[in-house]
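Have a look below at one chain only, the form predicted on its own, in structure tokens format.
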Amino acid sequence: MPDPASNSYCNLNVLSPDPICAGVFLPNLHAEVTPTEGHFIRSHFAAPKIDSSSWTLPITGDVDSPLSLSYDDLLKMPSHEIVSLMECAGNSRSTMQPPAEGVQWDNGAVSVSKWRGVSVKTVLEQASLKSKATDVLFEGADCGKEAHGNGDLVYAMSVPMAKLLEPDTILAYEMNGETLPEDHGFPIRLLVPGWYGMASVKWVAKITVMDHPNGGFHEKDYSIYPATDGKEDATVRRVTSLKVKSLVSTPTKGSVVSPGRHKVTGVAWSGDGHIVKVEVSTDDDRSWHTAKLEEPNGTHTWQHWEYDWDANSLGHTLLRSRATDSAGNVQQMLAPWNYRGYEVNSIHSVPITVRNS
């Protein structure tokens, strides 16, 4: 069992030691790229012990030329590098009311890393796809029991072919210039930029090309089940692309500051385009002010922002941030409730006290 007090996790807020689930501390979101030891971790099952020298990756199903690739085979293929944000689908779940079941993430299940690997497109082209192929199933080497599942389960997700044929969707073997760590999927993990992290299967052990979505346990689990009116079922859909979102990184919840000028900082991102505006409210939603926003520095990463706040009124207040992306999506005050607490992109509200020292 991992030790949450060990050096391995000292930069993270450990919510579950086994399997390890650990989030970042919001003041650490200032970096352009998150240090590997400070990247959030979400595991469904214990990390498997894999020897890369004997590991192989079969690619079968609706292909004309089935493959079995070794770790060295992948390292020798043309590589592709991408800086990409990853956010757990359950990030900010603890803020949803009424409470939703699952790991009670605050807002720390988000990070940005530099990933290197082989484009999935490159591998699939070597296997020669059949014309009927529409989806690809990625199965991990991790397995175990889920609280609401039956028997032993293998973590598995299928991804539509259109998303996989984008060059930035890769089978990653490096993270921030180093060999992929065990907690992040060594020897190989899938990386699906612009989608929530549940699609980026770790410890990939098998790839199967299909003519339909898999529809297995984890795909059903990572779906939006909205509230119904008791008369008919609401539409259920899979969790996929990231919602527009921003977070206040400093000052932090519960901070006490003295009167005067203070810099409010944070990050913003979206799976549907870059961020074009971040607004900050320092008076509990009564007025909003445009923050200074950095230019996009990549297709799939976050953008930092800052705002100079003149804290002239003593007492308690709420700082809030609201992002707008290039597709016109605006962060909402409250995300719609759903049974599993996914896609929570509610406006981040941070209680602050202004008090004379």
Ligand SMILES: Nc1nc2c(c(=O)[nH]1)N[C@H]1C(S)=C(S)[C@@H](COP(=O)(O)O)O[C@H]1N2
Given for the second form:
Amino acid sequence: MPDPASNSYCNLNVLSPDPICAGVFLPNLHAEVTPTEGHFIRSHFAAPKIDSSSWTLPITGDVDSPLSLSYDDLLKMPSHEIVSLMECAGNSRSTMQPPAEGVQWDNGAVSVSKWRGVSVKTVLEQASLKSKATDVLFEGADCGKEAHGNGDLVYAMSVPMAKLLEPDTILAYEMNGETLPEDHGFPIRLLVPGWYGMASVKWVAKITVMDHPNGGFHEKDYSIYPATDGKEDATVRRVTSLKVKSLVSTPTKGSVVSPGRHKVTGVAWSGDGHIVKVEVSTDDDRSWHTAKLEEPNGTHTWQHWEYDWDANSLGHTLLRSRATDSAGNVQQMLAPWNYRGYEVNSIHSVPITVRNS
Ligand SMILES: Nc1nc2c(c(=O)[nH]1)N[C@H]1C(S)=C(S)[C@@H](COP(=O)(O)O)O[C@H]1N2
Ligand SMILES: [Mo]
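Having seen the form predicted on its own, I'd like the form predicted together with the ligand now, please.
Whole complex next, starting from this chain.
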């Protein structure tokens, strides 16, 4: 009998049951590492059922020694562990003005996990790259129909070599010390730290080394199509690195608090260095105050922050947080609009009420 607790998603805010898209509840962002059952899930198609004992991973294309690895082969290779934040490129889409079509994420498509696996570099070295190799295509075992696609599409992404040769880019088989769960890509998923989640292909079935980016449906879909303003040459580019961002985790939207001292808490992260400053506004953008910020704790994870707020004016207000990263990027009130609603890092605005109880 299936364990009801394991497939009820009770620790997640489910936006779509099938395929499953489910976000974290913001107060759960307080954890250093998100508990596995509370990690957001974004699947385009139903999760494939894979038997790891008969599963094999072919690595072919522009290599001198094509090979095929079993699950056991991967488990026996030198392992590498990383703590890495993952955020869906469509996170906060519903807050973009005007919102784009797609899963209407509020802000919950972000989590941190401890992942263990084999560096992609180790696997590629074993296959021996040809000198013309520039990109590698990762195909998932899942497929289905997409809103603007033709026929059945396999979830697939190519990633440029420079990113793949970073030792922290891994083929993961463990999440938080346990076997990778089905929803997160069992038996093997790619993990591309510092990039939005779409590149971290789950249920990896096939690896093909190429001398150009593959340019398939999902690569084109996960691209920024900006407002053209009548100009035809507006540059289309792929979604890659995480933009600087912060979220208020408590209090949550709609909270009613009594006058007095309250802690405003949250997280901040960037794919472009660490966070150097988080400011908080409790008066609808009139004044900003520096929050207490946790030191960076590794390259790919979030930093928690908190601010002691003296809630002395009764009524409705907006709490906001604004992060600055070490490259000098600062969150703006409204992130630039784009057709698919990606990379939304607008300042998180949380309406709450101060009222005598
Ligand atoms: N094979 C496959 N890989 C996939 C996806 C998918 O639908 N199929 N979704 C991608 C997207 S858009 C995101 S945000 C992350 C989500 O990973 P998670 O469900 O483990 O949080 O997986 C990526 N990898
Ligand atoms: Mo995503």
